[in-house]
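Let's start with one chain on its own, the form predicted on its own, as structure tokens.
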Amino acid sequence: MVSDFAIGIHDLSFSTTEFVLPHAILADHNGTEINKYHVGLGQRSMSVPAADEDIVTMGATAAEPIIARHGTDHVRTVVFATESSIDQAKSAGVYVHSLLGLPSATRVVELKQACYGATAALQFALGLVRRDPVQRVLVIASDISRYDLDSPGEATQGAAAVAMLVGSDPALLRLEEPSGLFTADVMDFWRPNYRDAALVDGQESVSAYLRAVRGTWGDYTDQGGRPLDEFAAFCYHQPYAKMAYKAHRHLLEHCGHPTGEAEVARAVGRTTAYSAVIGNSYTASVYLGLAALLDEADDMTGRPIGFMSYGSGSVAEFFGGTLAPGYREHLRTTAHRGVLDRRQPVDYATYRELYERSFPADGGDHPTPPQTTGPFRLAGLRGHQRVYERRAPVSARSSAEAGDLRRLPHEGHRPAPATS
């Protein structure tokens, strides 16, 4: 059934971590030729979480500007998508609900299916708004990608959260029907409950992704979707930036279109600007690509954008949307670029220390050192319960307190600057 009113993304904001590791430092440690990362993966750096950051603090930080701009009226649902879940029962979104001061008359749920989860959340939101056009749904995708040290996947790590306000008469993007769907039972990427780091079959992961590209496009076409050449740009899931190029080239070839570098770059190049310096953000990845496209491109009002969302295991979806008139007036380009610029470079030793940090499982009182400067922090673990704090704005704190925020747990000083 097609709606007689537009539904889509009314506002979008993203956040990432306090720290960043340039790939030049990782390459120097690994003895790897830097072009393997810069050219082969398309990656320049990766966001690294501080001790007092996690998916909740990133999600709340991404969503706060949306609530500040639009208020809480008509927000009756929060859908939190992640594959970095912090609890087997309680939704991470409930913590965000509390930190943002949302009304109690709100439903909150967490969704999981690898990197596809945020698209499932978005589809869930569309259905709720179609049923009740007055309501708005806050969709949050927040993840920290993590692979074994010195593994091939280590260089693709990253962390980010994207928050989207979904409603009728959207200011940014009008989502379209139909969707193309594809599911296949494969073991290309997975993380058992007993592991902190994901397991990856790299070759199978690429193959499964490309099968999903063909499968979703075939179903999208069968459902009466737009012709390929109508789309002005494509946002793909980006486990690393170059995968978007590979995926689009594969789709062009599958459809019998030219596959030259210029054609591919024109379709996906601007969508990789943020992921190239943040790394893999799992569920947030496709929508981080949308944020980059909106911030990087000239006016694209009325132009169709294609989305290919892939989650290992695997579930995928292809769908489209058109940019709303006046959408550029609602962008957060300066704020988004500031999110990246404020990150502090760390050296390899600091990155490794943060990677290896974990909470004991004894139920004791385990505070976290204050390393971040954002509005929310993970204060620690107490009695098996995560404790979060909402800070006053930085301008309201003393300069001494602000200076203390970046201290490392064992050194008592700021991280060493990146050497290259």
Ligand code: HMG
Contents of the next structure:
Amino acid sequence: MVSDFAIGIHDLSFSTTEFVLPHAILADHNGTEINKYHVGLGQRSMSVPAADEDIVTMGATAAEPIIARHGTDHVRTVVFATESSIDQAKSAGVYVHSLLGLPSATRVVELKQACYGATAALQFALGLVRRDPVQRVLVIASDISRYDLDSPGEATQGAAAVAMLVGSDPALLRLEEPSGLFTADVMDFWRPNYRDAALVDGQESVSAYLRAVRGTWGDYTDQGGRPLDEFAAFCYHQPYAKMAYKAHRHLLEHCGHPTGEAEVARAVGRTTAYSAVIGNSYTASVYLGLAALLDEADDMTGRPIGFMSYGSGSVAEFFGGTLAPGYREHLRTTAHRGVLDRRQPVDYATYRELYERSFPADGGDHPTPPQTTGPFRLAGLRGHQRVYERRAPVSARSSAEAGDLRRLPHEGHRPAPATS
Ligand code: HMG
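Follow the form predicted on its own with the form predicted together with this ligand, if you could.
Up next: the whole complex, starting with the chain shown before.
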């Protein structure tokens, strides 16, 4: 069924972390030939959260500019997709709701299915807007990806949040029906409740992802989807940038299309610009791919874009969307590039120190060192409760505080900058 009015992404904004670890530093530490990272994985650097950043601060930071531009009118639902949840009961979205001052007449919920969660959120949002076209849904995808130190997955870590406002008559992307769906029970990547870092069967995860590419495409075609050659570009889930190339080559091969390097790069190259320097952002990754495409490409008005969302375990979905007339006037390209430029490079020891941080589970008062320069921070853990705060703008801080910030890095606060 095709609706008689367009529903889709009205606005999109992303955030990432305060710090960044260049892959050259990781390669130096573990003796890996740097081209394995730069060429083999297609990764240049990975976002590293400060001690006072988490999925809530990133999610609120991504969503704040959307609320600033559009207000809260008609936003009656917030769906927070994540697989790096901070609580087994309370939705991370409720903290964001509070930090952003959203109205009490809002439903807020957290969704999980590995990296696929944000696509489920988008599809659920579509249903809500179809039921009442005046309503808008705030979808937030926020994740910190963590693997064991010195494991093959370590080089694919990263962190980011993407916020999307979903509504009728969208300014950016009109989502299309049908969707191609695929679920298969596979243990390619998972994280038991007692672990902070994911467990992964790396090679199996790549095969499972490629099986899902074929599976979703087969169902998409059966459901009457567009032929492959109508799509101008493809946003794949990007656990590392090269996976998008691998996946698209696989789809072309599966469909009997030419698989030349230029062909593949034309379809996915621009979508990898952000994830190549951020790393795996799990739920946010496909939509970070969309942000990169919109910010990097020339005018694509009316052109269909294909989306392939994969979440280990595994659930996947292929769907299409077309870019709305005038979409370029609504992009946040300068802000997005600024989010990347403002990150501070760290050295290996600092990355490791941040990686190894955890809160004691004794219910005590555990403040975090002030490190982030973003608008929100996790101030600490007190009586088993996470305490968040909005950082005052620099102009509103006392001169002593402002001086403190200018003096950074300094002992006990800001990690040392990278030396290479
Ligand atoms: P690995 O064993 O470190 O690396 O595992 P490799 O030996 O497979 O090499 C990787 C690529 O680098 C290969 O290219 C090598 O040839 C190349 P490919 O065969 O892939 O085309 N290479 C070089 N190239 C140039 N110069 C060199 C050089 N050396 C090697 N000197 C793996 C890689 C991705 C498996 C590992 O990093 C890992 O386990 N990552 C985590 C899991 C993952 O990202 N899986 C991806 C699919 S599953 C998924 O996307 C879902 C996920 O996001 C989770 C979720 O859904 O929640 C992970």
